[in-house]
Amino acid sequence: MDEVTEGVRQRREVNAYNLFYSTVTDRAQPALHTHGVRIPMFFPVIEDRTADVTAEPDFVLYDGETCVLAEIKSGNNIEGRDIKQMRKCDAVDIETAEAALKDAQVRERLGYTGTVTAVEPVIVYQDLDEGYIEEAAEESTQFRDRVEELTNYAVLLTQDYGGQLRPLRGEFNESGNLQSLLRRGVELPQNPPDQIMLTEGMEHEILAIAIADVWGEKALDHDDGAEVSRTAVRDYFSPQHNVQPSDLDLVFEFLVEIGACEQVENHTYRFTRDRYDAVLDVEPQVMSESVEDYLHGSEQTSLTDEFE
(Lines of atoms letter the chains of each structure in order from A and count residues from 1; the text may use other names and numbers.)
(Lines give C-alpha, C1' and ligand atoms only; values in the text may rest on other atoms or scores of the structure.)
Protein backbone atom coordinates (compact mmCIF):
# COMPACT_ATOMS: atom_id res chain seq x y z
CA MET A 1 0.00 0.00 0.00
CA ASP A 2 1.36 3.43 -0.94
CA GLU A 3 2.33 5.57 2.02
CA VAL A 4 0.17 8.64 2.48
CA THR A 5 2.30 11.76 2.88
CA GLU A 6 1.55 14.36 5.52
CA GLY A 7 0.50 16.80 2.80
CA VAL A 8 -2.01 14.34 1.34
CA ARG A 9 -3.39 13.55 4.79
CA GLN A 10 -3.87 17.23 5.57
CA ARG A 11 -5.52 17.91 2.18
CA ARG A 12 -7.96 15.03 2.78
CA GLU A 13 -8.74 16.37 6.25
CA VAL A 14 -9.53 19.84 4.92
CA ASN A 15 -11.61 18.34 2.10
CA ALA A 16 -13.65 16.40 4.66
CA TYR A 17 -14.23 19.58 6.68
CA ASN A 18 -15.43 21.43 3.59
CA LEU A 19 -17.77 18.66 2.52
CA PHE A 20 -19.39 18.72 5.96
CA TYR A 21 -19.45 22.54 5.99
CA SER A 22 -21.41 22.48 2.72
CA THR A 23 -24.44 21.10 4.61
CA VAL A 24 -25.25 24.63 5.79
CA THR A 25 -24.87 26.20 2.32
CA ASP A 26 -27.13 26.39 -0.72
CA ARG A 27 -25.06 23.65 -2.36
CA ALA A 28 -26.75 21.09 -0.07
CA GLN A 29 -30.30 19.80 -0.16
CA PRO A 30 -31.87 20.63 2.17
CA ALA A 31 -29.55 23.52 2.95
CA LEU A 32 -29.46 23.42 6.73
CA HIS A 33 -29.12 27.19 7.01
CA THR A 34 -32.63 27.56 5.58
CA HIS A 35 -33.84 25.64 8.63
CA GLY A 36 -32.07 27.99 11.03
CA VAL A 37 -28.97 25.85 11.49
CA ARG A 38 -25.69 27.72 11.95
CA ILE A 39 -22.08 26.81 12.77
CA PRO A 40 -21.16 29.22 15.58
CA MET A 41 -17.96 27.42 16.56
CA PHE A 42 -15.09 25.81 14.63
CA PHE A 43 -12.60 23.67 16.54
CA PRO A 44 -13.80 24.84 19.97
CA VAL A 45 -12.48 23.76 23.35
CA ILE A 46 -15.58 23.14 25.47
CA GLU A 47 -14.55 22.84 29.08
CA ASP A 48 -16.43 21.88 32.20
CA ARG A 49 -13.91 22.33 35.01
CA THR A 50 -16.35 21.05 37.63
CA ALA A 51 -16.64 17.69 35.91
CA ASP A 52 -13.05 17.80 34.59
CA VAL A 53 -14.30 17.39 31.02
CA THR A 54 -12.75 19.01 27.96
CA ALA A 55 -14.36 18.24 24.61
CA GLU A 56 -12.82 19.38 21.32
CA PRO A 57 -15.21 18.69 18.41
CA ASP A 58 -14.38 20.04 14.95
CA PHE A 59 -17.71 21.84 14.46
CA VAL A 60 -20.72 22.88 16.53
CA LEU A 61 -24.09 23.00 14.76
CA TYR A 62 -26.80 25.02 16.48
CA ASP A 63 -30.37 25.86 15.51
CA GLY A 64 -31.37 27.82 18.59
CA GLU A 65 -32.27 24.65 20.51
CA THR A 66 -30.03 21.68 19.75
CA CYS A 67 -26.26 21.78 19.98
CA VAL A 68 -24.60 19.15 17.76
CA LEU A 69 -20.94 18.45 18.55
CA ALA A 70 -19.49 17.06 15.31
CA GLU A 71 -16.16 15.30 14.81
CA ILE A 72 -15.16 14.86 11.15
CA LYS A 73 -12.88 12.08 9.89
CA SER A 74 -11.38 11.92 6.41
CA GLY A 75 -11.36 8.12 6.25
CA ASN A 76 -13.35 5.11 7.44
CA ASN A 77 -10.94 3.75 10.05
CA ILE A 78 -12.63 3.74 13.46
CA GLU A 79 -9.85 4.14 16.01
CA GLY A 80 -9.76 3.92 19.79
CA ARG A 81 -9.02 7.62 20.08
CA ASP A 82 -12.27 8.34 18.20
CA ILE A 83 -14.18 6.66 21.01
CA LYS A 84 -12.26 8.69 23.58
CA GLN A 85 -13.09 11.91 21.71
CA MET A 86 -16.79 11.12 21.55
CA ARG A 87 -16.91 10.01 25.18
CA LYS A 88 -15.76 13.51 26.10
CA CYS A 89 -18.32 15.13 23.78
CA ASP A 90 -21.03 12.96 25.30
CA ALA A 91 -20.07 14.23 28.76
CA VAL A 92 -20.87 17.84 27.78
CA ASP A 93 -24.11 18.77 29.52
CA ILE A 94 -26.64 21.44 28.58
CA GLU A 95 -25.28 24.04 31.00
CA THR A 96 -21.74 23.64 29.65
CA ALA A 97 -22.97 23.89 26.05
CA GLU A 98 -24.89 27.07 26.90
CA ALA A 99 -21.79 28.57 28.50
CA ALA A 100 -19.75 27.77 25.37
CA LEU A 101 -22.38 29.38 23.12
CA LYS A 102 -22.42 32.41 25.38
CA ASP A 103 -18.63 32.71 25.01
CA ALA A 104 -19.10 32.40 21.22
CA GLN A 105 -21.52 35.36 21.43
CA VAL A 106 -24.32 33.63 19.53
CA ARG A 107 -26.81 36.25 20.71
CA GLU A 108 -24.73 39.05 19.23
CA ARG A 109 -23.62 37.25 16.08
CA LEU A 110 -26.61 35.04 15.27
CA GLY A 111 -29.46 36.54 17.23
CA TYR A 112 -30.04 33.27 19.08
CA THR A 113 -30.62 33.23 22.82
CA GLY A 114 -28.04 30.51 23.46
CA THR A 115 -30.66 28.26 25.04
CA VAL A 116 -29.90 24.55 24.59
CA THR A 117 -32.49 21.78 24.88
CA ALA A 118 -30.25 18.90 23.78
CA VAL A 119 -26.56 18.13 23.20
CA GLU A 120 -25.98 15.59 20.43
CA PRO A 121 -22.48 14.21 19.70
CA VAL A 122 -22.00 12.92 16.13
CA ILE A 123 -18.96 11.51 14.35
CA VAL A 124 -18.74 11.57 10.56
CA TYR A 125 -16.60 9.22 8.45
CA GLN A 126 -15.87 9.20 4.74
CA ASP A 127 -16.46 6.16 2.51
CA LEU A 128 -18.33 4.26 5.19
CA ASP A 129 -21.59 2.44 4.54
CA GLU A 130 -23.75 -0.36 5.90
CA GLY A 131 -22.04 -2.99 3.74
CA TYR A 132 -18.56 -2.03 4.90
CA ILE A 133 -19.62 -2.06 8.56
CA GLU A 134 -21.27 -5.48 8.21
CA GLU A 135 -18.31 -6.99 6.39
CA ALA A 136 -15.69 -5.48 8.70
CA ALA A 137 -17.67 -6.52 11.79
CA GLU A 138 -17.73 -10.14 10.56
CA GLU A 139 -13.99 -10.12 9.96
CA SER A 140 -12.90 -8.24 13.08
CA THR A 141 -14.18 -8.51 16.63
CA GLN A 142 -12.22 -5.37 17.47
CA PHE A 143 -14.04 -3.39 14.75
CA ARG A 144 -17.43 -4.70 15.92
CA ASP A 145 -16.65 -3.78 19.53
CA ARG A 146 -15.47 -0.31 18.52
CA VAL A 147 -18.64 0.42 16.55
CA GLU A 148 -20.75 -0.69 19.48
CA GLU A 149 -18.79 1.35 22.01
CA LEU A 150 -18.59 4.41 19.73
CA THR A 151 -22.36 4.50 19.26
CA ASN A 152 -22.83 4.46 23.03
CA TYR A 153 -21.55 8.03 22.92
CA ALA A 154 -22.36 9.39 19.45
CA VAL A 155 -24.44 8.93 16.34
CA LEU A 156 -22.27 7.46 13.58
CA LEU A 157 -22.73 9.21 10.22
CA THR A 158 -21.19 8.96 6.78
CA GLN A 159 -20.70 11.55 4.06
CA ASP A 160 -19.62 11.39 0.43
CA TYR A 161 -19.12 13.73 -2.53
CA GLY A 162 -22.30 13.92 -4.58
CA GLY A 163 -23.87 11.57 -2.02
CA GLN A 164 -25.41 12.12 1.38
CA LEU A 165 -24.58 13.03 4.92
CA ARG A 166 -26.64 10.41 6.73
CA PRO A 167 -26.67 8.34 9.92
CA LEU A 168 -25.51 4.72 9.92
CA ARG A 169 -25.67 3.66 13.55
CA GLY A 170 -26.77 5.13 16.87
CA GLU A 171 -29.70 7.23 18.01
CA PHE A 172 -30.06 10.88 18.90
CA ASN A 173 -30.76 11.56 22.56
CA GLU A 174 -33.73 13.83 21.87
CA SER A 175 -36.17 14.70 19.10
CA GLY A 176 -35.89 18.07 17.44
CA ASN A 177 -35.72 19.90 14.13
CA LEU A 178 -31.99 19.47 13.69
CA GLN A 179 -32.10 15.80 14.65
CA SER A 180 -34.88 15.20 12.11
CA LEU A 181 -32.91 16.90 9.33
CA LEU A 182 -29.83 14.81 10.00
CA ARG A 183 -31.89 11.64 10.37
CA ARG A 184 -33.47 12.15 6.94
CA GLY A 185 -30.08 12.87 5.35
CA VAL A 186 -28.60 15.82 3.45
CA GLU A 187 -27.68 15.70 -0.25
CA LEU A 188 -24.10 16.94 -0.65
CA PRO A 189 -22.34 18.65 -3.58
CA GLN A 190 -19.74 16.94 -5.75
CA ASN A 191 -17.22 19.78 -5.49
CA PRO A 192 -17.64 21.99 -2.41
CA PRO A 193 -15.36 25.06 -2.34
CA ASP A 194 -12.75 25.54 0.37
CA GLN A 195 -14.52 27.47 3.11
CA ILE A 196 -12.24 25.89 5.71
CA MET A 197 -8.59 26.19 4.71
CA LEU A 198 -6.60 24.78 7.63
CA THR A 199 -6.59 21.55 9.59
CA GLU A 200 -7.15 21.58 13.33
CA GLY A 201 -3.39 21.15 13.79
CA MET A 202 -2.51 23.90 11.27
CA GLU A 203 0.42 21.89 9.94
CA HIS A 204 3.02 23.60 7.72
CA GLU A 205 1.93 21.91 4.50
CA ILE A 206 -1.72 22.96 4.61
CA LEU A 207 -0.70 26.41 5.87
CA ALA A 208 1.55 26.83 2.81
CA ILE A 209 -1.31 25.80 0.50
CA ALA A 210 -3.73 28.20 2.21
CA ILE A 211 -1.39 31.21 2.04
CA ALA A 212 -0.56 30.53 -1.61
CA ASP A 213 -4.26 30.13 -2.45
CA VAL A 214 -5.34 33.37 -0.76
CA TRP A 215 -2.54 35.80 -1.55
CA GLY A 216 -1.24 34.12 -4.70
CA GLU A 217 -4.72 34.44 -6.23
CA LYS A 218 -5.10 37.98 -4.91
CA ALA A 219 -1.90 39.03 -6.70
CA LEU A 220 -3.51 38.29 -10.06
CA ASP A 221 -5.85 41.26 -9.59
CA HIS A 222 -3.10 43.85 -9.01
CA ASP A 223 -0.35 45.01 -11.36
CA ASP A 224 2.09 45.46 -8.49
CA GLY A 225 1.10 42.21 -6.76
CA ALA A 226 -0.19 41.64 -3.24
CA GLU A 227 1.81 42.18 -0.08
CA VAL A 228 1.03 40.37 3.14
CA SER A 229 2.58 40.54 6.59
CA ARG A 230 2.85 37.77 9.16
CA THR A 231 0.35 39.64 11.34
CA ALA A 232 -2.14 39.92 8.44
CA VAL A 233 -2.04 36.16 7.92
CA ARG A 234 -2.68 35.54 11.63
CA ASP A 235 -5.60 37.97 11.58
CA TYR A 236 -7.06 36.34 8.45
CA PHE A 237 -7.26 32.88 10.05
CA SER A 238 -8.38 34.01 13.53
CA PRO A 239 -10.40 33.34 15.59
CA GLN A 240 -10.83 29.80 14.26
CA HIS A 241 -7.07 29.27 14.24
CA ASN A 242 -4.30 30.77 16.33
CA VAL A 243 -1.45 30.41 13.85
CA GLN A 244 1.93 30.67 15.55
CA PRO A 245 4.51 33.20 14.24
CA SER A 246 7.24 30.54 14.25
CA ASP A 247 5.15 28.32 11.95
CA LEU A 248 4.57 31.25 9.60
CA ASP A 249 8.28 32.06 9.52
CA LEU A 250 9.04 28.51 8.40
CA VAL A 251 6.25 28.43 5.83
CA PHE A 252 7.24 31.79 4.32
CA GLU A 253 10.85 30.60 4.19
CA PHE A 254 9.54 27.68 2.12
CA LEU A 255 7.37 29.90 -0.11
CA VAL A 256 10.30 32.22 -0.81
CA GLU A 257 12.60 29.28 -1.47
CA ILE A 258 10.17 27.72 -3.94
CA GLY A 259 9.74 31.09 -5.68
CA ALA A 260 6.07 31.64 -4.85
CA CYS A 261 6.76 35.02 -3.22
CA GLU A 262 9.58 37.34 -2.21
CA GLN A 263 10.41 38.92 1.12
CA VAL A 264 10.17 42.72 0.87
CA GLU A 265 10.88 43.62 4.49
CA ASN A 266 10.93 42.00 7.89
CA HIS A 267 7.97 39.56 8.08
CA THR A 268 6.36 41.05 4.95
CA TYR A 269 6.12 39.25 1.62
CA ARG A 270 4.93 40.01 -1.92
CA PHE A 271 3.13 37.73 -4.36
CA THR A 272 3.19 38.79 -8.03
CA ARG A 273 1.72 37.57 -11.31
CA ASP A 274 5.04 36.43 -12.70
CA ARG A 275 5.39 34.03 -9.75
CA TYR A 276 1.99 32.42 -10.27
CA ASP A 277 3.44 29.24 -11.80
CA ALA A 278 5.39 28.75 -8.57
CA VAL A 279 2.21 29.42 -6.57
CA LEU A 280 0.51 26.61 -8.49
CA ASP A 281 3.45 24.33 -7.69
CA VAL A 282 3.03 24.74 -3.91
CA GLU A 283 0.31 22.12 -3.48
CA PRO A 284 1.91 19.35 -5.59
CA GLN A 285 5.25 20.05 -3.87
CA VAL A 286 3.90 19.65 -0.33
CA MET A 287 1.88 16.62 -1.41
CA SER A 288 5.15 14.84 -2.18
CA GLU A 289 7.49 16.27 0.46
CA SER A 290 7.02 18.03 3.79
CA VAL A 291 8.02 21.66 4.20
CA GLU A 292 10.64 20.69 6.78
CA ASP A 293 12.14 18.08 4.48
CA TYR A 294 12.23 20.49 1.53
CA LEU A 295 14.07 23.12 3.54
CA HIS A 296 16.31 20.99 5.71
CA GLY A 297 16.31 17.51 4.22
CA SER A 298 14.61 14.38 5.58
CA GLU A 299 17.75 13.15 7.38
CA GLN A 300 18.12 16.41 9.29
CA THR A 301 14.41 16.37 10.20
CA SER A 302 14.67 12.80 11.53
CA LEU A 303 17.70 13.74 13.61
CA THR A 304 15.85 16.71 15.08
CA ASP A 305 12.85 14.51 15.95
CA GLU A 306 15.08 12.16 17.94
CA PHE A 307 16.05 14.94 20.31
CA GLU A 308 12.55 16.32 20.82
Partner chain sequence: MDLSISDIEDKTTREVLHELIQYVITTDEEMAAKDTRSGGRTDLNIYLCDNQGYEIGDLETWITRLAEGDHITSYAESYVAEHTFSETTADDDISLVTIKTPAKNREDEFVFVTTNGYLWVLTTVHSDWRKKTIENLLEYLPCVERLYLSAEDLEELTGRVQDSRVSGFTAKYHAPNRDRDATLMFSGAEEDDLQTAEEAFDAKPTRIEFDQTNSPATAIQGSNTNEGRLTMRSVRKGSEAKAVETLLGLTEGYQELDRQSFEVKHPPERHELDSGFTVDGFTAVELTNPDRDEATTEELITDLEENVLNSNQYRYGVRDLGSKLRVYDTNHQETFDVALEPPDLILYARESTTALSLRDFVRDVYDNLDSTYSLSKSANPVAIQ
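Since we're looking at a predicted model, the values are computed, not measured. Numbering follows the first chain given and starts at 1. Under this definition, the rigid core comprises the largest set of C-alpha atoms superposing within 1.5 Å between the forms. What changes on going to the form predicted together with its partner chain:
When the rigid core is held fixed, the Cα atom of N18 travels less than 2 angstroms between the two forms. Relative to the superposed core, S238 shifts its CA atom by 2 Å or more between the two forms. Superposition on the rigid core between the two forms places the CA atom of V214 2 Å or more away from its counterpart.
I would like to compare: after the form predicted on its own, may I see the structure of the form predicted together with its partner chain?
Partners and other molecules have been left off, which leaves just the chain.
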Protein backbone atom coordinates (compact mmCIF):
# COMPACT_ATOMS: atom_id res chain seq x y z
CA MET A 1 0.00 0.00 0.00
CA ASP A 2 1.14 3.50 -0.75
CA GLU A 3 2.46 5.45 2.14
CA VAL A 4 0.16 8.31 3.06
CA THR A 5 2.19 11.49 3.25
CA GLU A 6 1.37 14.36 5.54
CA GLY A 7 0.31 16.35 2.47
CA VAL A 8 -2.10 13.66 1.36
CA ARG A 9 -3.63 13.47 4.82
CA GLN A 10 -4.20 17.24 4.81
CA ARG A 11 -5.66 17.08 1.30
CA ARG A 12 -8.17 14.47 2.45
CA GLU A 13 -9.16 16.71 5.32
CA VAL A 14 -9.71 19.64 2.98
CA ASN A 15 -11.63 17.40 0.58
CA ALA A 16 -13.97 16.34 3.37
CA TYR A 17 -14.81 20.02 3.92
CA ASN A 18 -15.29 20.60 0.21
CA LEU A 19 -17.55 17.61 -0.13
CA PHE A 20 -19.73 18.85 2.71
CA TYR A 21 -19.71 22.35 1.23
CA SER A 22 -21.01 20.92 -2.03
CA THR A 23 -24.33 19.99 -0.38
CA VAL A 24 -25.48 23.56 -0.98
CA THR A 25 -24.32 23.82 -4.61
CA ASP A 26 -26.27 23.07 -7.76
CA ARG A 27 -24.55 19.77 -8.39
CA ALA A 28 -26.03 18.27 -5.22
CA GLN A 29 -29.44 16.62 -5.35
CA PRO A 30 -31.39 18.29 -3.87
CA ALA A 31 -29.13 21.33 -3.75
CA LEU A 32 -29.70 22.60 -0.22
CA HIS A 33 -29.28 26.11 -1.56
CA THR A 34 -32.57 25.84 -3.45
CA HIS A 35 -34.28 25.10 -0.12
CA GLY A 36 -33.00 28.31 1.39
CA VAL A 37 -30.03 26.76 3.19
CA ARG A 38 -26.91 28.95 3.42
CA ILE A 39 -23.51 28.58 5.06
CA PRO A 40 -23.04 31.87 6.89
CA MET A 41 -19.99 30.70 8.84
CA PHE A 42 -16.85 28.57 8.42
CA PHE A 43 -14.75 27.62 11.41
CA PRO A 44 -16.59 30.01 13.73
CA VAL A 45 -15.92 30.39 17.41
CA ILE A 46 -19.30 30.46 19.09
CA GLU A 47 -19.04 31.72 22.64
CA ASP A 48 -21.64 31.61 25.33
CA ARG A 49 -20.23 34.18 27.73
CA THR A 50 -22.57 33.37 30.60
CA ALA A 51 -22.08 29.61 30.58
CA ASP A 52 -18.39 29.87 29.65
CA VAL A 53 -18.73 27.41 26.78
CA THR A 54 -16.96 27.79 23.47
CA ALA A 55 -18.11 25.69 20.53
CA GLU A 56 -15.99 25.50 17.38
CA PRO A 57 -17.86 23.63 14.65
CA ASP A 58 -16.45 23.57 11.10
CA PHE A 59 -19.60 24.82 9.40
CA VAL A 60 -22.87 26.45 10.30
CA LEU A 61 -25.87 25.72 8.06
CA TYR A 62 -28.80 28.07 8.41
CA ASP A 63 -32.13 28.29 6.61
CA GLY A 64 -33.71 31.17 8.48
CA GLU A 65 -34.92 28.88 11.26
CA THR A 66 -32.59 26.04 12.08
CA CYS A 67 -28.90 26.37 12.85
CA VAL A 68 -26.94 23.19 12.13
CA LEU A 69 -23.52 23.12 13.77
CA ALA A 70 -21.52 20.66 11.70
CA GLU A 71 -18.21 19.02 12.53
CA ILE A 72 -16.53 17.26 9.60
CA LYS A 73 -14.14 14.33 9.99
CA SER A 74 -12.13 12.93 7.13
CA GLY A 75 -11.93 9.41 8.54
CA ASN A 76 -14.22 6.99 10.32
CA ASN A 77 -12.52 6.88 13.65
CA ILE A 78 -14.73 8.11 16.49
CA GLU A 79 -12.45 9.64 19.06
CA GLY A 80 -12.98 10.84 22.59
CA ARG A 81 -12.31 14.42 21.61
CA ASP A 82 -15.08 14.24 18.99
CA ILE A 83 -17.51 13.61 21.83
CA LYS A 84 -16.11 16.56 23.74
CA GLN A 85 -16.47 18.79 20.69
CA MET A 86 -20.09 17.79 20.14
CA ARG A 87 -20.92 18.21 23.81
CA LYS A 88 -19.83 21.83 23.46
CA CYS A 89 -21.87 22.29 20.29
CA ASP A 90 -24.86 20.79 22.06
CA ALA A 91 -24.47 23.38 24.83
CA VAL A 92 -25.04 26.23 22.37
CA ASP A 93 -28.50 27.55 23.03
CA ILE A 94 -30.82 29.50 20.77
CA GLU A 95 -29.79 32.92 22.11
CA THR A 96 -26.10 32.16 21.64
CA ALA A 97 -26.70 30.96 18.09
CA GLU A 98 -28.63 34.12 17.31
CA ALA A 99 -25.81 36.24 18.67
CA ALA A 100 -23.29 34.38 16.49
CA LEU A 101 -25.45 34.86 13.37
CA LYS A 102 -25.67 38.53 14.22
CA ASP A 103 -21.88 38.73 14.33
CA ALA A 104 -21.76 37.00 10.95
CA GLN A 105 -24.03 39.70 9.53
CA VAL A 106 -26.65 37.28 8.23
CA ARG A 107 -29.28 39.98 8.12
CA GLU A 108 -27.13 42.15 5.85
CA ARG A 109 -25.75 39.32 3.75
CA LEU A 110 -28.61 36.88 3.47
CA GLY A 111 -31.63 38.95 4.26
CA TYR A 112 -32.61 36.48 6.97
CA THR A 113 -33.89 37.87 10.25
CA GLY A 114 -31.41 35.85 12.27
CA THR A 115 -34.12 34.10 14.25
CA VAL A 116 -33.23 30.61 15.41
CA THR A 117 -35.85 28.03 16.35
CA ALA A 118 -33.51 25.06 16.79
CA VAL A 119 -29.82 24.35 17.18
CA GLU A 120 -28.82 20.94 15.80
CA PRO A 121 -25.29 19.64 16.24
CA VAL A 122 -24.22 17.07 13.64
CA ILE A 123 -20.97 15.22 13.11
CA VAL A 124 -20.06 13.87 9.67
CA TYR A 125 -17.61 11.01 9.07
CA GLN A 126 -16.35 9.80 5.74
CA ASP A 127 -16.17 6.05 5.00
CA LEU A 128 -18.77 5.16 7.57
CA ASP A 129 -21.89 3.09 7.02
CA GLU A 130 -24.39 0.93 8.89
CA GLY A 131 -22.37 -2.22 8.28
CA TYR A 132 -19.18 -0.74 9.67
CA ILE A 133 -20.91 0.59 12.76
CA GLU A 134 -22.54 -2.75 13.46
CA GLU A 135 -19.34 -4.67 12.98
CA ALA A 136 -17.22 -2.28 15.03
CA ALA A 137 -19.81 -2.17 17.80
CA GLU A 138 -19.78 -5.92 17.98
CA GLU A 139 -16.02 -6.06 18.16
CA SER A 140 -15.46 -3.26 20.61
CA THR A 141 -17.50 -2.09 23.56
CA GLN A 142 -15.51 1.12 23.56
CA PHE A 143 -16.73 1.90 20.03
CA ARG A 144 -20.30 1.04 21.04
CA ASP A 145 -20.10 3.32 24.05
CA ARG A 146 -18.68 6.15 22.03
CA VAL A 147 -21.43 5.98 19.39
CA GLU A 148 -23.93 5.89 22.21
CA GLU A 149 -22.45 8.91 23.96
CA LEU A 150 -21.82 10.87 20.77
CA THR A 151 -25.41 10.55 19.63
CA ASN A 152 -26.56 11.99 22.95
CA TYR A 153 -25.16 15.27 21.70
CA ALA A 154 -25.28 15.10 17.91
CA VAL A 155 -26.73 13.31 14.92
CA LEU A 156 -24.13 11.06 13.33
CA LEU A 157 -23.95 11.38 9.54
CA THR A 158 -21.86 9.98 6.74
CA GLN A 159 -20.91 11.44 3.36
CA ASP A 160 -19.32 9.97 0.26
CA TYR A 161 -18.11 11.08 -3.18
CA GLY A 162 -20.79 10.40 -5.74
CA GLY A 163 -22.81 9.04 -2.83
CA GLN A 164 -24.90 10.63 -0.14
CA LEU A 165 -24.79 12.81 2.91
CA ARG A 166 -27.20 11.02 5.24
CA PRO A 167 -27.77 10.32 8.92
CA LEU A 168 -26.71 6.98 10.40
CA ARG A 169 -27.52 7.30 14.09
CA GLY A 170 -29.23 9.73 16.39
CA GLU A 171 -32.25 11.98 16.16
CA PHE A 172 -32.70 15.68 15.50
CA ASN A 173 -34.16 17.66 18.41
CA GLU A 174 -36.77 19.43 16.31
CA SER A 175 -38.52 18.71 13.04
CA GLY A 176 -37.83 21.60 10.74
CA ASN A 177 -37.32 21.88 7.01
CA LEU A 178 -33.54 21.54 7.20
CA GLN A 179 -33.83 18.52 9.47
CA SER A 180 -36.12 16.69 7.07
CA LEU A 181 -33.81 17.51 4.13
CA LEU A 182 -30.88 15.97 5.96
CA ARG A 183 -32.95 13.02 7.11
CA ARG A 184 -33.86 12.21 3.51
CA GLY A 185 -30.24 12.59 2.40
CA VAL A 186 -28.44 14.62 -0.26
CA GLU A 187 -26.78 13.14 -3.37
CA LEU A 188 -23.27 14.54 -3.69
CA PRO A 189 -21.00 15.08 -6.71
CA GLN A 190 -18.18 12.68 -7.35
CA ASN A 191 -15.61 15.47 -7.55
CA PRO A 192 -16.72 18.72 -5.91
CA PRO A 193 -14.93 22.04 -6.48
CA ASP A 194 -12.07 23.25 -4.31
CA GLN A 195 -13.84 26.06 -2.52
CA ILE A 196 -12.04 25.65 0.76
CA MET A 197 -8.31 25.11 1.02
CA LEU A 198 -7.80 25.28 4.76
CA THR A 199 -7.51 22.73 7.49
CA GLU A 200 -7.92 23.52 11.12
CA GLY A 201 -4.26 22.90 11.73
CA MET A 202 -2.86 24.96 8.85
CA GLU A 203 0.15 22.68 8.50
CA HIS A 204 2.96 23.64 6.14
CA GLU A 205 1.71 21.66 3.18
CA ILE A 206 -1.84 22.96 3.05
CA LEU A 207 -0.59 26.45 3.89
CA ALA A 208 1.74 26.33 0.87
CA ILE A 209 -1.17 25.31 -1.37
CA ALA A 210 -3.48 27.97 0.08
CA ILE A 211 -0.89 30.73 -0.40
CA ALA A 212 -0.13 29.58 -3.94
CA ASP A 213 -3.86 29.47 -4.70
CA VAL A 214 -4.66 32.91 -3.38
CA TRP A 215 -1.63 35.01 -4.33
CA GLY A 216 -0.33 32.93 -7.21
CA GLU A 217 -3.67 33.40 -8.89
CA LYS A 218 -3.98 37.05 -7.94
CA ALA A 219 -0.69 37.64 -9.77
CA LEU A 220 -2.31 36.58 -13.06
CA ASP A 221 -4.46 39.70 -13.04
CA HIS A 222 -1.54 42.12 -12.97
CA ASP A 223 1.33 42.65 -15.38
CA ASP A 224 3.75 43.26 -12.54
CA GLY A 225 2.44 40.43 -10.38
CA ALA A 226 1.21 40.46 -6.79
CA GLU A 227 3.25 41.18 -3.70
CA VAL A 228 2.40 39.84 -0.30
CA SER A 229 4.00 40.21 3.11
CA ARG A 230 4.13 37.72 5.93
CA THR A 231 1.92 40.02 7.99
CA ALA A 232 -0.66 40.24 5.22
CA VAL A 233 -0.89 36.45 4.97
CA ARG A 234 -1.34 36.11 8.72
CA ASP A 235 -4.04 38.74 8.67
CA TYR A 236 -5.79 37.08 5.74
CA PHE A 237 -6.21 33.80 7.62
CA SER A 238 -7.07 35.39 10.97
CA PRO A 239 -8.94 35.36 13.24
CA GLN A 240 -9.94 31.73 12.85
CA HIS A 241 -6.39 30.65 12.07
CA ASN A 242 -3.45 31.96 13.96
CA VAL A 243 -0.64 31.19 11.56
CA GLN A 244 2.76 31.32 13.22
CA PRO A 245 5.36 33.61 11.61
CA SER A 246 7.98 30.87 11.86
CA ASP A 247 5.72 28.46 9.92
CA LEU A 248 5.17 31.08 7.26
CA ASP A 249 8.90 31.70 6.96
CA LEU A 250 9.44 28.02 6.28
CA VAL A 251 6.60 27.86 3.76
CA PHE A 252 7.87 30.92 1.90
CA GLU A 253 11.39 29.51 1.90
CA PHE A 254 9.90 26.48 0.18
CA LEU A 255 7.86 28.56 -2.30
CA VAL A 256 10.96 30.57 -3.21
CA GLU A 257 13.03 27.41 -3.50
CA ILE A 258 10.69 25.78 -6.04
CA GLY A 259 10.40 29.07 -7.93
CA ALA A 260 6.74 29.87 -7.20
CA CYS A 261 7.64 33.36 -5.97
CA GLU A 262 10.65 35.55 -5.26
CA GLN A 263 11.61 37.36 -2.13
CA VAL A 264 11.61 41.13 -2.74
CA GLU A 265 12.51 42.27 0.74
CA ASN A 266 12.53 40.88 4.24
CA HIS A 267 9.29 38.87 4.65
CA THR A 268 7.79 40.20 1.42
CA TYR A 269 7.34 38.06 -1.67
CA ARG A 270 6.24 38.56 -5.26
CA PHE A 271 4.25 36.17 -7.44
CA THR A 272 4.29 36.76 -11.18
CA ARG A 273 2.68 35.21 -14.27
CA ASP A 274 5.89 33.70 -15.55
CA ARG A 275 6.25 31.76 -12.32
CA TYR A 276 2.81 30.23 -12.61
CA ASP A 277 4.18 26.89 -13.80
CA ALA A 278 5.92 26.56 -10.46
CA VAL A 279 2.73 27.65 -8.68
CA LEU A 280 0.92 24.80 -10.43
CA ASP A 281 3.64 22.46 -9.16
CA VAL A 282 3.15 23.33 -5.50
CA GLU A 283 0.37 20.86 -4.84
CA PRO A 284 1.89 17.76 -6.48
CA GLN A 285 5.18 18.58 -4.78
CA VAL A 286 3.79 18.83 -1.24
CA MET A 287 1.69 15.71 -1.81
CA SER A 288 4.81 13.66 -2.45
CA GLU A 289 7.14 15.11 0.15
CA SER A 290 6.76 17.30 3.21
CA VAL A 291 7.89 20.92 3.01
CA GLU A 292 10.43 20.28 5.74
CA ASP A 293 11.90 17.26 3.94
CA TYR A 294 12.10 19.13 0.65
CA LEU A 295 14.09 21.92 2.27
CA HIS A 296 16.25 20.02 4.68
CA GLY A 297 16.28 16.54 3.28
CA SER A 298 14.85 13.37 4.71
CA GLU A 299 18.15 11.49 4.92
CA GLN A 300 18.39 11.76 8.66
CA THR A 301 14.94 10.37 9.33
CA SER A 302 15.31 7.58 6.84
CA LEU A 303 18.64 6.60 8.41
CA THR A 304 17.00 6.39 11.78
CA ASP A 305 14.18 4.37 10.26
CA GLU A 306 16.61 1.81 9.00
CA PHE A 307 18.18 1.26 12.40
CA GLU A 308 14.88 0.88 14.15
